[in-house]
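Okay, so here's just one chain, in structure tokens, the form predicted on its own.
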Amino acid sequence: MFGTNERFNLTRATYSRRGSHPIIFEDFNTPGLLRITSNRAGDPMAATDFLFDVNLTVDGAPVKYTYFADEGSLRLEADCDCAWAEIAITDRNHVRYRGENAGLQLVLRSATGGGARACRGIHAALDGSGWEGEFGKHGKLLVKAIAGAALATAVYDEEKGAFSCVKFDFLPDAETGEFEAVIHEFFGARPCFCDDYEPFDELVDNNKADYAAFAQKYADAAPGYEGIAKYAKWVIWSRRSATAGAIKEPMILFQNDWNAVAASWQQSYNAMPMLEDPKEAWRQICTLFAYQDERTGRLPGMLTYTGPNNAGMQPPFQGFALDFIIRTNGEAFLEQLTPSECERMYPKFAKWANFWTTYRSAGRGDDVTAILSPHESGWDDASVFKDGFPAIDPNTLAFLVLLFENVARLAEGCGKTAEAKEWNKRAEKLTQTLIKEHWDGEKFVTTVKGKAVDSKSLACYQPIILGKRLPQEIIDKVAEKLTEEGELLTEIGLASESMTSELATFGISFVCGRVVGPQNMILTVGLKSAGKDKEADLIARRFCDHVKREGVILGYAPYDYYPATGKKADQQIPPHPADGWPWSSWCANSFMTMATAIIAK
């Protein structure tokens, strides 16, 4: 799946497995050279210092290779066919590695030039087991052989008081040419280590099976897409959480790389595509409420190994995605909705929705809200909040209408009645003053002060999310606007602001310019709940159809010059790890929701 001649290397994809948090990845500026870390501290591979290069060794030296991964393993071959490696991850906390003709040398290396500045101290175990290596905020290593040896290089700078070089070598046996070798990761008082360590074919094995259990949570993908949608699964398996640290069930992480985060929607709209596994994608919907302010209702933004982040926050995106979710696989999800559980999250719901309406009301005795920063909309630097704020957004009021009638449902399912009849009355009225006062005839406006931005953002016109509960002629307007060529739509999807516009960016932005995976499942899952199957079909198969050509990367350039201006763009194509926006479980579970629920089979 991923390999050295394969069009989806390591360079833009990073190797790992469902729990755990070793990941491999290749160096984007050494080709051919693999990279090991770990993704529990959240530091981006760019920044850490905690990174071992991966070098195959032939006679103790180090020599090139090919590689070729799958679910399964990883393995490194040397030009001749007899000298090889093999990598394989487990959720348990340690890596496996072995090989023939050949040995296995990992040395660390800081990504920003501090050599092995990482590491605290290394010394043999008392037990003879192994070496023990110390390496601070990421933790401990036990390194040892189970066939062939394992050898420790340590050199400690005494002028600069840091260590200047560290290195494990893994070398095979005078006799078979074979070497077999673990690497476990703890914290604070090394745990009894088991040597009862399954065969390595039957780690593989497992390895595989485990992915194939996840990928049945999916519906098929539509024909010619089936490929592809292999990959996404991978991708979105690969950065599913362990339950480690201050995450307490298993949640997807936004990337292993860069940002070794679980963001507060993202748990949602992962949820979405889950279509044949209703327990699971409520399961994911809910993670987040383990996290719940009990005095405001708040929801944290984002979530790592290390706890809580606290200092952005996220749209209420969980009504759209119940709401897709139930019109979509109806039947099986409801049965997930008993009286237990509407009783156990209807009270988190409720307090999350009153949070918006009490925390970011607009103060004027309703339930409008009046959001402080762009990340709270989902449209992070879109053109639509240049005016400042606080903002009334049109896209904030929509989810909240979604997440008010959802409530609603909550309240009903546990014998609540007059609540539920309540949460839908506020989410008729939110409905009616959002189009009264945010519809211009030609799309939603977000307000400033009472004064309409001035925008050509995609944003203004997501509350299409709002499906029929919109008039016909609003609907329609809609979904002309996205259907007009050289505006928004591009030949690879959405764009997120106009190309006519000239705040329009392909580079460091994330949604003011470049097509970006989830702003284009939102607007097609819209579009579809809307009647718009032809509308939502053609925008969801052209993003599809780059996804196929170029991987699940989080945004792409439509162009390499903007239309508006005919100034050559600030953005390679196709993105590449220095982007910062690389392979992401984002775009991985956009494509599947698009794939499997949007384009028609």
Given for the second form:
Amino acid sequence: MFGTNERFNLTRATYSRRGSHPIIFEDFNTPGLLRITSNRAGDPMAATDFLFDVNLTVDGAPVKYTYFADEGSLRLEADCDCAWAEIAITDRNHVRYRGENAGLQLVLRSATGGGARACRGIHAALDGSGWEGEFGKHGKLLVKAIAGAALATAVYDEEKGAFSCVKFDFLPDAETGEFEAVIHEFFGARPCFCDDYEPFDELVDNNKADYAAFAQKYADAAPGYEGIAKYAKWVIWSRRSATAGAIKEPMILFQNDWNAVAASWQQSYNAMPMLEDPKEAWRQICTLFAYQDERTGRLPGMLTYTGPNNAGMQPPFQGFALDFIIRTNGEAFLEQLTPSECERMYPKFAKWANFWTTYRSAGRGDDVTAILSPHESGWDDASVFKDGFPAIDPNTLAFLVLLFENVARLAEGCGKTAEAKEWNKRAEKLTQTLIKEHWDGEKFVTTVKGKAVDSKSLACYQPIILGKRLPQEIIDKVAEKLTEEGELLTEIGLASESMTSELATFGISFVCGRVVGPQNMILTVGLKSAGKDKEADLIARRFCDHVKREGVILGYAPYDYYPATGKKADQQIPPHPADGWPWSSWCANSFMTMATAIIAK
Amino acid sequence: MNVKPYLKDFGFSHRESKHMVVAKGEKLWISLAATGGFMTSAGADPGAVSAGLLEINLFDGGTELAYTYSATESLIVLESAKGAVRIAIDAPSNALLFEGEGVTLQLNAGSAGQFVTSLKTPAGIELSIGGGRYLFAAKRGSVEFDDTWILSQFHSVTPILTLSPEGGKVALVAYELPVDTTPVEITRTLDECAKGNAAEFAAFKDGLVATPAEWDDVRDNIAYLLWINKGTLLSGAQVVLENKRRSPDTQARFQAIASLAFKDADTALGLLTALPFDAPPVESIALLRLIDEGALARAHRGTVYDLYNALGDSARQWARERSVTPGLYAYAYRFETGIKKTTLFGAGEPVAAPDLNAYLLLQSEALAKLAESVWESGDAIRWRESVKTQRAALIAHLWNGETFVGENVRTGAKSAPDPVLSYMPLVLGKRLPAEIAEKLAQSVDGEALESAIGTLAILGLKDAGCDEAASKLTLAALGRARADGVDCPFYGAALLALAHKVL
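Mind sharing the form predicted together with the partner chain? What's above is the form predicted on its own.
All chains and molecules follow, beginning with the one already shown.
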């Protein structure tokens, strides 16, 4: 799947495995060098001290290598002497290593020039079980040889009061030329590590089987997209968290590179394409409710292994996800909403919906809300927010309509018919308010202090997610605007800001110009729900075709110049390391939704 | 008391509040206690660093005024040529109160204000700092504040709040609240808050172990550090932080040392059991104090059982992972000693260290006493046997006739003595042979022991019957604390315990 000589390598994608913490990637600034770290402590890859160079060694000296990685393992091969090594990550807090005619060396080298300072000590365990290293917030490692030898080098600089060199070497047996080793990660007291490791080949097969089973959760991709769909599913699978620390059940992490966060609304994004596993889809949608603020109903914006972030918040996306899943996979999914399940989740969903209308009330006495920061809309730098806050954002209102409807569904499911009626009434009323007050004849408008914000953002068309709840003339207008070449529609999908806008930027920006997967998914799902299948298909294909070409990356600069001004863009195509756009599960789940449910089969 | 010397490093605060006022150069800044780093919607949480968030400036019209300031444990007063501003904390309302006369008050985030989202609301001005709701409500005066959002930078313009006087006066309240919480009405005046806080501090001081009156100034300084640096863990357990301005994190060993300063057994026990026991295992020193004072006899049975089990787990882990020779235990990592630099690792690790083995001997004794109190007589006998074995191993392996040294448990190589850790077996008091205690008493460098951990050895000198040496070192330590100040609450706690016991 990934490799030195493959279409995609590990410079933008990172290699990991479901239910584990280790991450392997190719150093962008030192081509050919793999590095391994862990996402457990939540440090960004570019700033962590807990980072090891992976050297393939022959006769103890590092040699150049190429690599190939798939869902089973990652293999390194030297240019000479049939020397190779292989790394397989498990979901049981250890990584297995093996090799032949070669050794493997892991050298601790901070991402920020801090050398080996992550290490607080290494010693040979007194019970002879291996080498134990202590790495502070990153935990401990137990390094042991299964065949051949495992050595640790740790040089302490008394002056600096820190380790200046820390490395582990796996050396082949002199007779067989082979080595096999394992590194366990743990915190606190050393667990009992039993020695009966499964054969390496069996581990690799098990990893592949695990991925294959996970991939069954998805419907087939449209013809022509099967190959890239495998990558997308792999990205989601490999970002599926361990159950550790504050993460009490598996969630899908956004990406490995900046920090390992489970973003609240992204769990629902991940649920959407899991059309072949409605039970899992429902579980995904419900995950963050375990951290709901009992008093207010607020869901935390993000969760990491170290805890939830209750200060930030993300949009009420769950209704949109449920609306899509039920429309696409109705009967099978609705079986998940048993009376007891509805009884369990109705109060939580209701509280979440009422959080918005209480704590983000626009103060009008109805359900219209006003958001206090762009992050609450999900679109951190959309130009609809250029006039500041509080802002009445039609996208949030549209999400709330769909949330109310699904809260009504849950109420109905547990026999609360009167309450269900009330929720539906609120949904209908809010829909009418949205249409009456936020549609200006051409687009939906955000208002600040009663005044419409003048904007050419893609966000102006997102309420299309209401589908046929909108009048046909609005649907037709939105479809027309979204397929007008050179405005929002580019060759690679919908840009987040019109190409005729002087605010469009491909620099340090998220949704003020770039073509980003989630927005393309939302808009195409909306168009399809409104009966605009052709338009949805057109846009989805453009974006998905680009993903096929460039990889499962969250967003792309559509041009190397700004069409509105003719000026050269400050980010070049293809994306380069400084722009911080790695492969992410957020693009992967958006791609999968489009490839399996929007693009015609 | 005058807390001005502490404003730079520790700040002005209240033990139940996250609000802080800190000194940076000539100016004061308002700040919040560190909450632990996390990516908020505004980027990395500035509260995690807490270097000072908003600079306090005074103006006369458009002219900035120089000011001087005074600070007690309950009140800060800024004075300029044109007027003054007073600051106090109303902890129950999570509020920092400002009242001024004759000046315009400005709070300016400067470069600390990058990545902040700000919002002018009817309730006041909100800043996305600290992970909660940081809200500034003007009570008197007219507010100027620009909350323009900079689209391309994902944050608002630098927050600068200017409060111009109304009728010559200004009044401002800064709230630090959980998210989505409405601020409560402030019912006390600033002066009432200051008076109340002073009384709370006085009551807190009374809860510390008694020390001679001639050292009240040192006691006051230590009490201030212990008072403001209160932390609350996720479990609800209350702890003492090293510096709440810098970090909400702490370790079990420091809580054990801090517990020695408190008269009340419940408070001491709460600190001791707030966190799982870690290295170095000094908890038994504090635990034996409580046992010998009869405190555990009055404790709930469940508490004693939990303590017994937790201590037993710790003992078993040390035995499982760090012992080869019966009764002898080793450190694997330098940081486990609790001090920054040590010579004990000179012969390589794992090292059987004299301090560790002394602590674990006391651990066995504590376990024996706890076992007796929960009627586990068989265990009690085994733990008492272990005490004997450990004592013998300590002396046989680590005493070289003159001092204690470390021993590499693999090679048997000895390390050079350490100016602190070689003396830590003094914590054994009368359990040490008298001649060993005497030898250590003669060679000890008291100044080297002036740290949270080192002070435990001086406490031990008293227990060992070396009264003169103990007194001399205690008075010297107190004298240095008076001259140079105390910069660590845990050292302060140990020093109070020392003054209480020895003097």
